[in-house]
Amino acid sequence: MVDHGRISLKGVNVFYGKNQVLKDISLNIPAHSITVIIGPSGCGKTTLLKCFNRLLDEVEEARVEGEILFDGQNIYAPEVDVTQVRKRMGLLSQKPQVLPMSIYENVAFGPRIHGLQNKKKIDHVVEKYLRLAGLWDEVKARLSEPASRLSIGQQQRLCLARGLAVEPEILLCDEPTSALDPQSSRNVEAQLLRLKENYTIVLVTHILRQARRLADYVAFLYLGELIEFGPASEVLTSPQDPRTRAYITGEIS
């Protein structure tokens, strides 16, 4: 049995209008580990990820049923502050979206929004999270330059630093290396492996090799259903369900 994590899904269903995209998803995300969500295109991986920080609130006609518990509280309860939910759950998307400002200001932006004004403290935050993202040594002499001048791989690590700077507890990663070259992908993967000691990471990928490199736990989705969930060493090598086995061996894609 997988130990209960800090996030628990209970009977989660998602609809876009009359179309049901996720069907009765229940699972526990273990803390301080990397849980990778795999499955064919269109199976609901990104939709599931967006449930965690209520990004589906922004999608017209999207409806979520069931419970997602974070520290025992249902994040879809009426009294929940959505801004606080999103602060606690950082998102790293497929394509890096740097802010139209300097490298320094990209990282400082979030802490300033949340009330940090002391210059020395902001300097410390910027350096701390650029280091955590594995970017400090590459940019420390050019912090005032526009972030748009960085390579795509550097921009993705800057987005990671920016997300970490608001001190989330969960990192949600939606195919974070899909737009990157192999070396940049390895750099991002290396940082994620280091970060799992202090963060709970949920990552969507369509690359099975990446799942094998990163995953502590694997959730396999197929046609909106959770088919199998468990330790990566079991799901990726000895899957219990024939549909999981067919996906891993390339019979379905």
Contents of the next structure:
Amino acid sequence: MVDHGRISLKGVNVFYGKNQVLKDISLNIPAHSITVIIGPSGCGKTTLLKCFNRLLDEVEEARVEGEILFDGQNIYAPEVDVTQVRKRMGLLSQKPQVLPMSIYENVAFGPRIHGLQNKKKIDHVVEKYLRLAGLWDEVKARLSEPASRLSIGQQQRLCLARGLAVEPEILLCDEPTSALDPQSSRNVEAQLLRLKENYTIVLVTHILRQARRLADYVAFLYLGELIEFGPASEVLTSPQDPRTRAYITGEIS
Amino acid sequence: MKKEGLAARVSGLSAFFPVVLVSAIFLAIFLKALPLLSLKSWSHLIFSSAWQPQKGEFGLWPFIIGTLSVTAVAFLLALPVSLFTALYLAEYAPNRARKMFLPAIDLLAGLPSVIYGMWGMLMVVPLVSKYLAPLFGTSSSGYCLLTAGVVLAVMIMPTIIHVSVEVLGSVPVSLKEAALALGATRFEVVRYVILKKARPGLLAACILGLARAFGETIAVLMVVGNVPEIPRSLFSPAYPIPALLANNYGEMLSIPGYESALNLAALILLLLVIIFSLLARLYLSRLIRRSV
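Can you give me the structure for the form predicted together with the partner chain, which would complement the form predicted on its own we have just seen?
Below: every chain and molecule of the assembly, starting with the one above.
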């Protein structure tokens, strides 16, 4: 048995009230690679991402059916501790959301709430992940400043460092460069490409060129349905479904 | 271009209006208070506890302490309840509950204060005199500092709650999600992220509540006892400045110096409110500057 899907979705339906936004999604997301979810806006990309770390739990009218298996365990099983699920998946959102505290504390926040207290160890963790996110040299002299003083691009890399500091296995990225300038976008993309060796990355984007630059696998969502999934080279260059082709050639957006 | 100039000038003048009005009120009260100030020193009038208008003794200290203590008791009672209610409504309550509670709370904010006064006399006064005071081994008529504090607390809570709910609601959902995504529990998100982000706004909510508490007159006057002494305990009567003014202004003004003394009391009340709101504003702006 080849179990290379770290996350597998089996018949996932999501409803907002009576409105079905995801329809019977089944998908295996391979480990240590970048899976890019593309599709026109409103197709359910972000919702799909929020299923993975159960952020949909916070949306009162949202209901999830089906199974999402993470290393073989259904994360929607009743006995699952949702904070543990989330700890194993880092999130990078559209706009960087720095916590209202210092640069240092932003990175230390995750490890602290999960029980790390030793000052030296926290120092070490903060430096390690700021380096991993490619931000250390820019901020090492001003770690105690409020994180909100960083530029927006730096904030996004801080969010990356903060997410990595809880030592997740998966990184969920929701259009992580949409608020950034081209230079900062390239910077974040470069970090993601470096990180895929050790992490499984799921990235939502509406920028096809970004998908081309980053994707190992591509999933195309349209009106809540998974239309096509496969290696990037296949889906992006010779799509099987006419709807995928239409999206990639820019006929639907 | 010309029209714009006119609009700017008109709105500029209107902006001046409140400033002029406040200054005029201040000046009128100050001029009325002046005769007494020429007879006795500021410090004597403020710090003396002797209030015997017939004998020409106008010590305002009991009233100042009355004002401060009623406000403090009300604020200390209202603050925790309001903040927890607001937190519940903003962070934990299902949408349906929120939609039911908020209008009800707004309704409470709009009730005439005399209704609160009557509620205090009907319910809180007996409760305090029959049950609470004996529980603490003392006796009380029920018309006391504690009763006034409770009534006033209930009156300022809707304001604090409403503003706090709005403030908490303005914390971006994606910020909460960012913290949750790190594996934080709901409580940790509230404790370390939401409360921190919302702190300046919550403080502003408290200032609004406090400002209302300082000036509230009728409801307090109905239950506070109105005895011009410094209250010895929560169960003693007090006499805050607004009650003093409402009870006496316009009557017995034939007593020499009396009107002047009441005006001085009004002036002190104004100064107290202004000093408090200035301090609060100062603190608020520092808080905002630091969090930027």
